[in-house]
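There is one chain below, alone, in structure tokens, taken in the form predicted alone.
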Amino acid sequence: MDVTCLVTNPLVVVTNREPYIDEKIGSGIRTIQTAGGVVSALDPLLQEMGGDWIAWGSGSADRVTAPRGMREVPPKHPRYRLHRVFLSPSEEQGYYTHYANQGLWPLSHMLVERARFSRRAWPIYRAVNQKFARAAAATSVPGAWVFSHDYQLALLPAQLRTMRPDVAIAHFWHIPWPAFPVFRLCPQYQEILRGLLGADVLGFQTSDDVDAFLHAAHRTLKAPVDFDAGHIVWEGRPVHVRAIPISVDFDAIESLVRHPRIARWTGGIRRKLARRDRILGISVDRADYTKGIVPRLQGIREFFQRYPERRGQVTFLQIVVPTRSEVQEYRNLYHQVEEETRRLNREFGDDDWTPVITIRRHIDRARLMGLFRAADFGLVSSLFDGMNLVAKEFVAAQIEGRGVLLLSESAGAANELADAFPINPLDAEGFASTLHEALNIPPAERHARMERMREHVQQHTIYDWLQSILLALSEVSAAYARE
């Protein structure tokens, strides 16, 4: 989908994760595009229409690549700016590993024990975030569209207004957002909601994420909300609070599973599985702890309790990537993943056969789409997640229709997915049985129910989301020009 024709101001792009990251490697230096739906929607789009994107400059050679904060890119062909914000030490614990990663994440996935606030971190996310907001202040003409992203960044809207009031401001809030109760065990939880409803535009995963924000802002700041509508005015103006669900490129994932050198690798593996009658289950998970993937473990572990004719057969690969190595909550839920894994195998495993295999590193792009064509069933057990992408990328993959998906209930896929089975992560019981259901359905059901969730996702891609935003700019853009 072409959606250049929608971009008629410049637009500057705001993340924390910036699109191309410059490492150290021996004497030299690597330039890594990095992945995800956001890069993948707007880094196409900056190439083709220019623009500028704003993002923590986090790569250890990120200060030698741009000593003055601006680098060019992609590097071999440069069609945009990229502005880095250099953080310190103590910024980038203050701001990323405490106040974001330790606070308002396991509190926005309903990990209310995880919350850990710090009013030491606080003011230094907040001046974190005054340091995008000049970034983005400077570097915006006037009428700019500004399309800011996620939890590490809510203070930025409201800040960018106050220095930028002829800005147009889209806001996407990419993970959970909690229930009001919930919500208010954020101490600065009103902060957060004037931050956030700086912005024009307000974009969630659900509509329950909608739902919940505006009762927290009319409930909080008692601002007018029009709850149909998903309308607040605050401050004289109107935001508008919507429910845009992301999603992936499916076209392209279609072409990487097609690709000759994919698809002969993924044709090695099937035939390989078919020769020892095995099935394949494959699971994609940061190591962290919303992802439920210990409460999987251990459904697999009851799922070979109760069906021992399936010993020998079904293989589990779970691909599991060291995330956020500097927080002590995740390296020990790494080392956990570890330990109830080995105790699986050394239960129900034997020389032939082991039970779960783990990758413990990332893998590339198109081999990971091979996988997904590949496998029998994918498993998504999260605990809470915005959406969930990788449950739509394996959809994507499955071009031969053989597959099933099993997706946690609490998942924002599972609000599209209808035909995905749908698991209780906490349930290990339900989920054996569940697992048992799904891999003994008739081929022609299996076919039927993936090639309507291929529809599905084929027809609710990346760039409708990113269009979404784009016409909701543009709109708010014309009602300036109008005052």
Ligand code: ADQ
The other form holds:
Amino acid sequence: MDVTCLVTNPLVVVTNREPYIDEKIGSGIRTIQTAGGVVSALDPLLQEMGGDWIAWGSGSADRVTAPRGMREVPPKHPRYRLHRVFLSPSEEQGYYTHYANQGLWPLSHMLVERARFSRRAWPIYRAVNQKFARAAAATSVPGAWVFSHDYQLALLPAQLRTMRPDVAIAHFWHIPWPAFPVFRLCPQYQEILRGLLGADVLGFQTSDDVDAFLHAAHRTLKAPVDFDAGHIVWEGRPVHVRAIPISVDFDAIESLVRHPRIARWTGGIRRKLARRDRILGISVDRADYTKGIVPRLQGIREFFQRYPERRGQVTFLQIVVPTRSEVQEYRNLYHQVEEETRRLNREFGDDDWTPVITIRRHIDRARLMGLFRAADFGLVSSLFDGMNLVAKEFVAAQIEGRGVLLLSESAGAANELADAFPINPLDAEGFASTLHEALNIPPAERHARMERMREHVQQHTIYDWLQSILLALSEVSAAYARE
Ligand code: ADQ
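Please supply the coordinates for the form predicted together with the ligand, as a counterpart to the form predicted alone shown previously.
What follows is the whole complex; the chain from before opens it.
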């Protein structure tokens, strides 16, 4: 889908994470393009249209390649400008590690006992948001469209609006929006709401998130809310609050898995599995407590206990990439996953069969999609998850329609992938029997379920998501022009 024709005004993207990161490797510098849905949708668009991207310059060589904060990217064929916001170690701690990752992240995932809000971190979070807002204000030409992202930058929309009332602002919240009694536990919840309401368009993953947000705005700020239209009047301006579910690039995934090199590799995996009469299940997550990795291992233990005939037959491949290792809880989780896995393998495995194989690193995307294609089932067991792109990637990669998907009902993707087998990550017995049921359905049904999900993902791609945002921005711009 070509969305370039929708970009009628200069576009400024603002994210915490940068699309290109420069790292010192030995005596040289390596530029790495960061992965993820947002980068994969917006980088090609900016490459085509030009524009500006503002992000935290977190790479070890970022200041070398952009001494004044700006560098053109992609490095070999520059097409747009990347503006790096540099943070001091204490800014990084207060803004990123503490307020965003130890406060807003767990609270938004309703894991209230993990959330910590320190009085010291809050002014730093606010000041860093202001830094990003200043960079966006300085970069935006009159009437520009600013597209900012996520819980790290919740205050930016209002800060930017104060500096630049002429720009149209869309902000997308990638994670769940919690129910009001949970959200209220954030000591600065009113400021967070006011910050977000500086946007013209607020995007959330699901209609539940939209409802919860509208409810919070109504309760807290007494703002007039039209719940049906998803519309708030705030400081005399309309704010459009919409469910715009993020997705994947279906065609790109299909062509990756059809590539002869990957197809050969995938074929090799299938032949090995067939020779040993094995079934392969796969899960892929950042090592984050919201992803329900330990509960999933408990479900797997229950499965082998209840269905001993499956021992020696089903292998779980879990790809767990370490993340946010500056936070103690994440390091603990990582060890816990390793410990649980070892215990399970000792209990059930033998010389010939390892029930759970763990890969602890980032995997090349083409191979990752190849693994999805080769697998007999995919597992997503998040406790809460805004969307979960892995579920959609698994579906897009399953070109033979061989696999089944077990999907947590608490992931946003469950609203769309109705043919997945729903699981409750906290119900180990339920997980075991659902997996048993899923593995026993006839191939024709498996195929039909996967086909229906594939059709859905093919019709709702990352470009549809982007198109909705761009259309909303152009409506806002048109309304500004009429004023
Ligand atoms: P995340 O919490 O990071 O995103 P998710 O949506 O699953 O979660 O995206 C993870 C991405 O990283 C996927 O594209 C996956 O393939 C990739 N990935 C993970 N582990 C990998 C590994 N070891 N090797 C290679 N690639 C790996 C947040 C929200 C989600 C929301 C997204 C997008 O928490 O709910 O879906 O943003 O809005």
